[in-house]
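This document opens with one chain alone, in C-alpha cells, the form predicted on its own.
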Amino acid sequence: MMANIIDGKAVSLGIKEKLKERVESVREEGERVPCLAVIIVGDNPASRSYVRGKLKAVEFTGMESRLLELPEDVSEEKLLQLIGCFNENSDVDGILVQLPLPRHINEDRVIDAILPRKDVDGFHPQNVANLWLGRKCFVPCTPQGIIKLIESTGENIEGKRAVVVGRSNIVGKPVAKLLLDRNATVTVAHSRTPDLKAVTREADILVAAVGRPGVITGDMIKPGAIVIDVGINRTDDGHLTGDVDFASASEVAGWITPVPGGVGPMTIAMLMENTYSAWCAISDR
C-alpha cells in the first residue's frame, strides 16, 4: 500500500487563500496593507529564484512589497544602513535578507540588525531565544510549516514519538521544539548518531533535514509512519530530489511530502502568515 501524498502545494494554497481575503478586508477599510521588504545581494540563481517566489505569493495576497536589489561586492556597512532604513520605515511591517549572503559580509550582524518585531524569518537571537522559552515570537518559516503539515494529515501530534534528524538553527532544532511543545517525545538525530536506522524506524513523526540526497530510505522508516522530507538537492542532471529516497520509502510511510511541492511552499506561506502578523503587531489588531 502506498502512502499518502501530504501536499504542500494545496495546504499553503488554502493558507493564502484566507490571508488574501483579509488583506482584501484591509483594503477595503482604507488601511494600509501588510508590506514586506525583500532585500538580496548579487546573483546567485537559487537566492534569485526564492525571492521570486516569494514576491509572488506577495501579490497574490494583496500585500506590498519593497524589493532591495543590492550588487555581489556591497559593503556590510551599506547593508546594515540600509536594513536601518527599513526598520524605521512604519511602512515596512516585515524585513528579510535573503541568504547565503557574499562571503565578506557576515550573517550574524545582518540578522542581528534586524527588529525582532520585524524579524519575519525568525532568526533574530531574541526571537530564538522567545521560542524556547515559549513566549510570543516569530517562529522559522520552515518548521512552522512542517507542523502545519503534520496537523494536515489530521493524526494527533501528542504523545507520538517524533525524530528529527538534521540539527541546524534554521530548521533541525527549532522543529523539535516546536514538536516538543505539542507533547510528542523527541529524539534529534545527527550525523553522529550510532546506528540512524534504529534510531528513525522508532519514529512515528520523522522529519528529515540534513541536506544528503536519498540518505533515508523506506528500511529506515516505522511502518504508516509520518515523514516529512525539508532536503532540496539539486541532482547532476538537473532534478530536484529530496533527503528521503522517495520510492521506497512511500512503501511503508503512511504519510510523505514530495520534493519539491512539500515543504518549500509552505514555508512561503509562512513567510506571509508572518508578515501579516507583523503587521496586526504595528497596527493593533
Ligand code: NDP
The other form holds:
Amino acid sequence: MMANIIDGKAVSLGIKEKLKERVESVREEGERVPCLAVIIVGDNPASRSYVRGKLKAVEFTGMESRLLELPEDVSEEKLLQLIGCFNENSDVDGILVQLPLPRHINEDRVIDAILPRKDVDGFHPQNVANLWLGRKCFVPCTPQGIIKLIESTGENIEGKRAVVVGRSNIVGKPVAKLLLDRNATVTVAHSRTPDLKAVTREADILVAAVGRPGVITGDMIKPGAIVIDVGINRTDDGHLTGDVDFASASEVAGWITPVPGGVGPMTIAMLMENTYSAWCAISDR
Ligand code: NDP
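Show the other one: the form predicted in complex with the ligand, since we just had the form predicted on its own.
Now the complete complex, all chains and molecules, led by this one.
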C-alpha cells in the first residue's frame, strides 16, 4: 500500500485564500492593510529564493511589504538601527530578518532587537519563553505549519507517540513543544541518539528535521505512521530533496509529505497568518 500524500501546496493555498479574503475586506473598509517588512543581507541564493517566496505570498494575500536589501558588509550597528526604524514605524506590523546572517553580525543581538509584538518568525526570546510557558505568543512558522499538516490528515494527535528527529531552535524544539501541547507523547532524537531506528520505529508521528538527505529510510518507519519531512537539501544536480528517502518510506507510511510541496509552502502560509495576527493586535481586532 502506498502512503497518502499530504499536499502542503494545497493546504497552504487554502490558508492563503482565506487570508486574502480577510485582507480584501480590511481594504474595502478603508483601513490600513497588514504590512510585513523583510530584511535580507548579502546575496546567498537560498536566502534570496526564500525571500522571493515570502514576498510572492504577501502579494497574493493583498498585504503590503517593505523589502530592505543590505550589502553583505553592512555593519551590525547599521542593521540594528534599521530594525529600530521598523520597530517604530506604525505602518509595519511584522519584521522578518532572513537568516543566516554574515559571520560578522551577531544573530542573537539581531533577533533580540526586533520588537516581540512584530516578531512574526517567533524567534525573540520573549516569544520563545511564552511558547514554553503556554502563553500567547508568535509560534515559529515551520513548526506551526507542521502541526497544520498533521491535522490535515484528520488523525488525532492526542495519545500518539511522536518522534522528532532534530533539536534546532527553529524546528525541532518548538515542534516538540507543539506536539506536547496536543497531548502526544514526545521523544526528541538527535545526532547523539544511539540506535535511531529503534526510536523512530516507535513513532505514530515522525518529524524529520535534520538536513541530511535520506537519513530516514522505510525500514525506520512504523507501518501506517504520519511522516513529516522538513528537510530541504540541494542535490549535486540542483534538485531539492528531503531528509526522508521518499521511495522506501512511502511504501510503509500511512501519510507522507513530499519535498518540495510539503512543509516549505506551509512555512510561508504561517508567516502570512502571523503577519495578519500582528496587524490584528496592533489594530485592536
Ligand atoms: P540544524 O542543522 O539546526 O539542526 C539539525 C538537527 O539534526 C540537529 O539537532 C542535529 O543534532 C540533528 N542531526 C544531525 N545529523 C543527525 C543524524 N545523523 N541523526 C539524527 N539527528 C541528526 O537544522 P534545522 O533544524 O535548521 O533544519 C533542518 C532541516 O530542515 C534542513 O534541511 C533545513 O533546510 C530544513 N528547514 C526547512 C524549513 C521549511 O520551511 N521547510 C524551515 C527550516 C529548516 P545535534 O543537535 O546533535 O547536532
